[in-house]
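The form predicted alone is given below as one chain in structure tokens.
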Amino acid sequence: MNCLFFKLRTTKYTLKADQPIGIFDSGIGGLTVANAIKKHLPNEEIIYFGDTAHLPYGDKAPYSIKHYSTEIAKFLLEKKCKVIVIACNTASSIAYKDVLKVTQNNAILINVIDPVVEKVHKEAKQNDHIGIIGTKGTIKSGIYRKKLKELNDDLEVSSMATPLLAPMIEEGFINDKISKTVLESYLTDNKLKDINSIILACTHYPLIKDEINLFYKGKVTVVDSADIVGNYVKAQLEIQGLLNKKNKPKHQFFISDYTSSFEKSARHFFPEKITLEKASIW
């Protein structure tokens, strides 16, 4: 078992049950994992930050991924967050110890990556293909394969960047003849030849799962990191006795600039009344 689910089985910290849960990705698409963790944890506020400044993360630098993040992370311990959750694949596989050096004991922290390597491993059988599609900066990194191999050397993993669908997502390009196009062009590729199932690797993804389901007929399972994060943010506060029981939440958005993507999307998984705030990362 990797060090992550480790560390906060063992680690104990000094925090309340009716502190907030942190969020951040650089767009809309950490919104489908938040909205997994408002279906399954009703009593929890939630505080997010979408840094639409730079989005998308997947062509940044790597030193640029790992300042923003940090960047965010001091500005959600800044909000007394007691959970934070990196809801970025880019970021999850590129800037997480960064991350992890600031929240320190401060935080629970948790990535996109983990859980969903350790539901996959779980279910997987023997032989199985496994697909993996997500930006250049998290495919690049190699970080679904590797810690697919480490836990079971006879998978066979295939991964393949595919940069357009973010921002495609971003500009609101979903079930429509572009996104068909554009998904058939990536999902044809012989690098996904036979699999039996596909890891969105990007937190923007599940906003068009359906049309991938639709794509495969069924034939593949599609792995949707957002409702597998739900559960394991759950289990972690079971687990330190940190579940908010008597909280009537009130959530809270920041942005680092305006997107009307971003508030159309906002609003459709939180239809209670919601401000957007602004709040610039440098």
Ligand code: DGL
Second form
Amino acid sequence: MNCLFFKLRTTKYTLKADQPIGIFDSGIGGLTVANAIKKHLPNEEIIYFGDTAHLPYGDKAPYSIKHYSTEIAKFLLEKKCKVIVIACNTASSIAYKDVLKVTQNNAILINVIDPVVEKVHKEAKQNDHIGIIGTKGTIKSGIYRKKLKELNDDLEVSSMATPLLAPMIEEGFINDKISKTVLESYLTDNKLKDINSIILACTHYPLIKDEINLFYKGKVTVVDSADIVGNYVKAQLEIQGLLNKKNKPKHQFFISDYTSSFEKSARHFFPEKITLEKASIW
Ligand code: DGL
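Okay, that one was the form predicted alone. Can I see the form predicted together with the ligand too?
Shown next: the complete complex, the earlier chain at its head.
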């Protein structure tokens, strides 16, 4: 049985269904996860934190990622979140254990890596070759490789850091000449030769998933965490009897620095009335 799943089942929480779901990332990437959570759980209230003052997380030192992530978790706990989703692969791979020390049994803590690893492992054929792209921090941690190999040592796993992608997406270079050139130069790298599937191990990347699919022309399965995690959060709330029945929930967005890119993306994914406020994390 998957460890995360087992831990969530056996931990005793004293939470209430009408508490919100907290989600955080360095910037707009986690909005892809928030959007999927909204689709799977339309009655849940979402509190999102985008740490725009400190992005990108991908090339920050581990102690900085741990510090920012634990501070944001404290902020979301103060907002009484019943679930905290670390909607960032970099923070999930580097700071999960530290955040868990903060949340303890005061909120269900979910990272974006375990649900994806579980699903990819279930669907992979015995000797599949799986490619992984993500930030320097995520790839350097080796976490996907380690977890996939633990489940099936016959899988071939090749990973490559693609550090230009998150800042490129955050700056709005999507579906244009720049994104095409950058993507092609990464995806034609020898490290990713002969893969059967590719994990988009950064929550920013679903925003360029169409371009990645276009590059592979259906020959490689492109896996992103948004929908898998949305589904996973729903399953956990069902197991814990914590599904909200609220009608028309109000969502709140907090950012550590104002960026027009964040506002534009938040309003794109959440066209309903939302609040966007500045909150400092040092
Ligand atoms: N979206 C994040 C991730 O999944 C962070 C990207 C970044 O800030 O470098 O890793």
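Residue numbers count along the first chain shown, from 1. Everything numeric in this text was worked out from a predicted model, so none of it was measured. The term rigid core refers to the most C-alpha atoms you can superpose between the two forms while keeping them within 1.5 Å.
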{"item": "Core-aligned CA displacement of Ser64 at least 2 Å between these two forms", "value": "no"}
{"item": "Large Cα shift (2 Å or above) at Lys246 between these two forms, core-fitted", "value": "yes"}
